[in-house]
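Taking the form predicted together with the partner chain, here's one chain by itself in structure tokens.
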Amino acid sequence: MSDLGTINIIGAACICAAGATLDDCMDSMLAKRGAPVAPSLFKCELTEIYPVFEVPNEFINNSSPHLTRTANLLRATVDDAFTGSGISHKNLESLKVGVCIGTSVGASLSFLDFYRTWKQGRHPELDPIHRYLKSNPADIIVNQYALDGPSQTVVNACTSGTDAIGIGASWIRHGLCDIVIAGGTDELSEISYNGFASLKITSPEPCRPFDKDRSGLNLGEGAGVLLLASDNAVDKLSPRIRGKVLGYGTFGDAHHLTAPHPKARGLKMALKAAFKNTTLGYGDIDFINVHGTGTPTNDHVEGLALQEIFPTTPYSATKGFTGHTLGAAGAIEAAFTLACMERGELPPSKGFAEVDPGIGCRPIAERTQKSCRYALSQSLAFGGNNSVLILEGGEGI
């Protein structure tokens, strides 16, 4: 269904508050389990508590104290993706393997304690600096697996994970790689917690995407990874093909730095770009994993675009199970989208109860069985970014 070559998905994994594996996450979501809690990873000076979705430490296998939590989340997820695909490191030796990872917090100079001490005129130990320098998300995977293909760390805020998969798909399509490890990763941090609180877009309650009474987002953390492969790599490795990336579109709004265009200009252009080189039309899409942060503005704009372009297509907002995992969100949700098509089941939009009359459309509210072949995963971000992936999955693969 794409005239730009085949981008096979041969592995998928994620770690987030909803589960330590993609299967666990799906089970949790379909059972409507999970709730945010008061942050325990850092101290909160704010009088009001904004609950978050933390990943239990036991979910993060082989964690290294010399790396950031963002890097450790990613390493564990990539390991899980390879294990699940049945491909070992040795299989990679004759292949060109690239790494494209999105992040937000993971590329920021987020060493608050170090900075505080330095501001006092002292010379704090350089450990946090070394940890930062060793933890660039793409680099850490390149080094761990001794890869020699292209590597890129994408920092497009909350579309980063989606963009990393879209860029990785281009590398396959143009023959730069046989396999691309593509995804996103981000940790919860005191800095982003205070930052989002200062912007007054975090909720003191569990988030309620698309609900009439939604009051903001909950932050989360995690990592998501897709293993993308060329037909050549598939011929050599004979993996199970779990899906395909059919399209990717990205467009900036050129409107406002922290709010989406009121008529979803960039999102509509990103959708158009994603479909441009496929033979699909909007009506072919069976399911959409939407961005759905639970902020009044995002859900209003995204909902209006859904009403206009996909008036009958079912959609789920999954951040009620994961929180907003920022640079990881697009990749985690792409993995969810693929898993939904595999299982033929769509998760409820936890937190949604009542239609917002200002939007006029309703996300999936209860566990729903539906056979899906084509699905979208879409993300919006600060800076006006909007990015969309079209995935193929299900039994037809």
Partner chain sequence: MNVTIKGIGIAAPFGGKAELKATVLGEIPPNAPPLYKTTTDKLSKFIPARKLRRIDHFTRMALLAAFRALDDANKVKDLPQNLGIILCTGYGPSQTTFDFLDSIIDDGAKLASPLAFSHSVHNIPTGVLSLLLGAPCPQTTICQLTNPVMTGLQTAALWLAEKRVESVLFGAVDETTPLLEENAHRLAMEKGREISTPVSEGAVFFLLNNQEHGYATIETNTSLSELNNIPLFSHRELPNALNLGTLFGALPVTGAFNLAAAALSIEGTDRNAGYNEGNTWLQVSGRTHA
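Residue numbers count along the first chain shown, from 1. Between two forms, the rigid core is the largest collection of C-alphas that superpose within 1.5 Å. A quick note: this is a predicted structure, and the numbers were derived from the prediction, not measured. What changes on going to the form predicted on its own:
Shown in the overlay between the two forms, fitted on the rigid core, is a CA shift at Lys200 smaller than 2 Å. Lys90 is not among the residues whose C-alpha shifts by 2 Å or more between the two forms once the rigid core is aligned; its shift stays under 2 Å. For Thr312, a C-alpha deviation below 2 angstroms is recorded between the two forms after rigid-core alignment.
If the one shown is the form predicted together with the partner chain, what is the structure of the form predicted on its own?
We keep it simple here and write out only the one chain, dropping partners and molecules.
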């Protein structure tokens, strides 16, 4: 991203199994609360049950039966982000407002019951099809707020939420928008549940990111949103500045459909790209929210990069509280990273107990107080996608 302006963060929100708000999530993580349970949103026909992190229905305000769960999670999160920012809808009328939302499951045709009925020669109701067609995540927000700026739904596997924030930041840098609603959203799905089980990377127990005996990931669901604003929008609205997006980098491994490059080539290049147009060096980073899925390969590769580039920087893996929320993960974790800097506290990596000698480094294991000015949030994805955000803390940091 060329340096054509400041990307201010004036709002942040998330909904996931850890909490209905960002503050609730932080309280839960700092207290080490939460555990995955057997899925209840769909039937599980596998012989072994893999627990998941479901969002309680009461967390999703004003849910519409005409939209998918993915869309309803996003709508509730965007509403919360605006409420927390103190900005009303009328404040947006004189500004160019864009929407960039990442998803994975939300772009899938997840209506197996419809398909089963059709295969049996019967005629299923078309409600699931109509619901899907009305639930493009970016379009939902554009229509809800009557916006006229650019809009994009990003489908880039598990880096989607991070990429959406990075793209949204570029719109502000290049003068296309005054404000961008950027983030990610995904629901739990029978398709992704069975797919990850078939890859043998889901765990029958709570996940243990970076632990020597980790056995796989737990799936989760949720949505995360950052409200990004130009200096011009800040001058007009006078909001509290919660932080800034300083850098974004993305790079492909070109190595394997599902496994990361064994020497973290793509992640290292994404980091290099993120730092390129900043005045920061690797040593300036105070904290890292890592991807940390709890799978043997991901944590090994990510750990090697941490050892090489950030040997003394503290890092947390938060998926032990949320599960892997796929296209929403990067956005939820960017919101967590911002909240950690605001609070001056870092959450433990739930499930971690013993260092993997093949990695040689350990995540934060207990609630830790630390003043942080600069932090990273990084995401790795199928297809060899690697994406990184550099965030700066806001007022009072």
